[in-house]
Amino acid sequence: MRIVEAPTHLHFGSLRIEPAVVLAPMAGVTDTVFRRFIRRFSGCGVIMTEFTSSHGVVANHAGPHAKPRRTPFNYLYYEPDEHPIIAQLFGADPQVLADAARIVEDLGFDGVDMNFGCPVKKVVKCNGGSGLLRDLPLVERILKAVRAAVSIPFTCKFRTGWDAKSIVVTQMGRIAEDCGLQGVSLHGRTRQQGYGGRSDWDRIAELKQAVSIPVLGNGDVFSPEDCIRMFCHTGCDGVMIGRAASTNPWIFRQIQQYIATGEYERPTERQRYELLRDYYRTLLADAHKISGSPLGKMKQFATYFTRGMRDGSQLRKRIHRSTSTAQVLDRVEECLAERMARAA
């Protein structure tokens, strides 16, 4: 018996998403290694790639004889066990985005998502991400071009507007629906807010009332309780989780436990150490499948995975002072041994 009421699934066209909880696309985070850890812990209905430059995809695509599941920069590399998986693109040129979407479809992705939400200055400067919220006619041209180019489910993610004086929630939702998209995701902040302030869940509820296609809510969901509150407050069809997943990959499983029983398991200290160690080992084994320096990734994820860990700050310091990947692994093993010895 379900203890907490929440949607069990949703559909983006032919794509069934079950459970109705989604991993958000996060630059520098949601590469194939991290996504497979999310899959390992279960409870996530669909995962998304890092957002990827449409110009980069088109300019570097190896053509029709390219190996399956590989694209430029490895941003769109994925393994078969990651399905269902959606690729997210960004850009501002309708034709280039349409061409990139065709490549995504050829690579076997289950869907393609368009990014109208990224607030990063260098992306916005090129009129990408949330910069496009200032040009809704261009948004419409982009959506029509991409929709005509692919047959796989097509969705988009956006923010509430450029700033508090230019909210475009309803307009964006209706444009997406009119252009034939199968779903939309809304981060309840403006571009001006970045990741500060609070996510306005009322805007997500407003979007849900304005369109008939599925709506995913995003922003300030850091616990299973937050997820259920968002469902109840907004009436959304699904919840998208970003930053919370980077520090607590168990959150998707916890949400399903909470829905089923009203309670959920929290990871032990040992499980947290083992997560960090296993992530590092997998990262080194699959370094050729991702972008960026393995050592840099290790230090980045030390910041994420040690959050809330007892003596986590000390472990972070040891890792950040390390000068090689082998040294990082040694530091984690040492700290785990020290922790287990004290607990004995």
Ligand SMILES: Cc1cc2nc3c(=O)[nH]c(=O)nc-3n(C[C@H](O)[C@H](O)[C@H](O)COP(=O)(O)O)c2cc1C
Second form
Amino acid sequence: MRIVEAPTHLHFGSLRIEPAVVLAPMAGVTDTVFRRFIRRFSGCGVIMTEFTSSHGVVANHAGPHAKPRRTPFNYLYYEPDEHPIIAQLFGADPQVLADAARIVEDLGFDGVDMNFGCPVKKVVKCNGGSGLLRDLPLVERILKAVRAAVSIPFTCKFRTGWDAKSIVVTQMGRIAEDCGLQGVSLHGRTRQQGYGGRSDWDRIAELKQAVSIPVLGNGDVFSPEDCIRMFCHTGCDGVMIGRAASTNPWIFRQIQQYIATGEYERPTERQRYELLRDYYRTLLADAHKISGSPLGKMKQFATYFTRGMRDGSQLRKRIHRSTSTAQVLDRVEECLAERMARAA
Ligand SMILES: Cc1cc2nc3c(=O)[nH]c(=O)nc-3n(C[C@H](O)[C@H](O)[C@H](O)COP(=O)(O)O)c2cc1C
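Since the structure above is the form predicted alone, I would like to see how the form predicted in complex with this ligand looks, so please show that one next.
Up next: the whole complex, starting with the chain shown before.
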């Protein structure tokens, strides 16, 4: 029996997504190591890669039998237990994007997603990400070219517009639908807002009214209660979660518990320490599968995973002062032992 009403699943074309809650693409966060933790905790219908440069993919693709080079192919590295998984691309050249999408299909991804949301200057300057929201004819050319190139499910993710005076929610949704995309995700902020203000869920409701393909609502879902509010407020087919997952990878499971029982479990202090330690161990074992320095990643994830932890700031400081990956692991073990001794 379900206590809370919410959609159970959705389809992007032939891809069934169950439950109807998905992990947002996050550059520097949703690499293979993090994604496999999300899978391990269960409750997530589909996961997305970090956004990946279409130019990089095409330039580095050395043919089907060559070994993938480090960058950007480690952005597209995934393991079998990550399915279903969608690769996200960015760029502004229809032909290059179509070629990159074909490579994504050949790599065995379950879908390809096009980024029209990235607010970062470096990307926008080359007309990529949210920069494209100012050029809808180019958006249409891109979507048509990619659609013609692949047969796997194809979706796009966008912001509401460049700024408050140029909202393009309905236009973007209709272009996507007319070009044969099988789903859209909307982050309810403009490019100009960055991460300030609030995600405007009314815009997500507007998009849902405007198209008949599935709509994922995104922005400011930080708890199971928020997720249900998003479903109710917008009528969306699925909810996409970003930042909350990086500090609380249990959120997908919590949402399913909440839907089933009206309640959900919160991780214990011990489970939080174990998450940090296990994440670090996996990261070090799989450092060759991701981009960036392992020590840098350890410090980054210390910031995420210690949020809300008792004495979290102390542990965070100790990790940030560490000068080697071994030292970080020692400090986590020390802190865990101290905590357990105090609790005994
Ligand atoms: C660190 C970080 C990296 C992100 N990278 C991407 C990305 O690669 N592609 C993308 O479409 N959105 C990216 N986003 C935006 C998120 O996917 C999402 O739209 C946004 O964070 C709002 O959702 P939230 O409130 O659940 O976090 C990123 C966000 C963050 C915080």
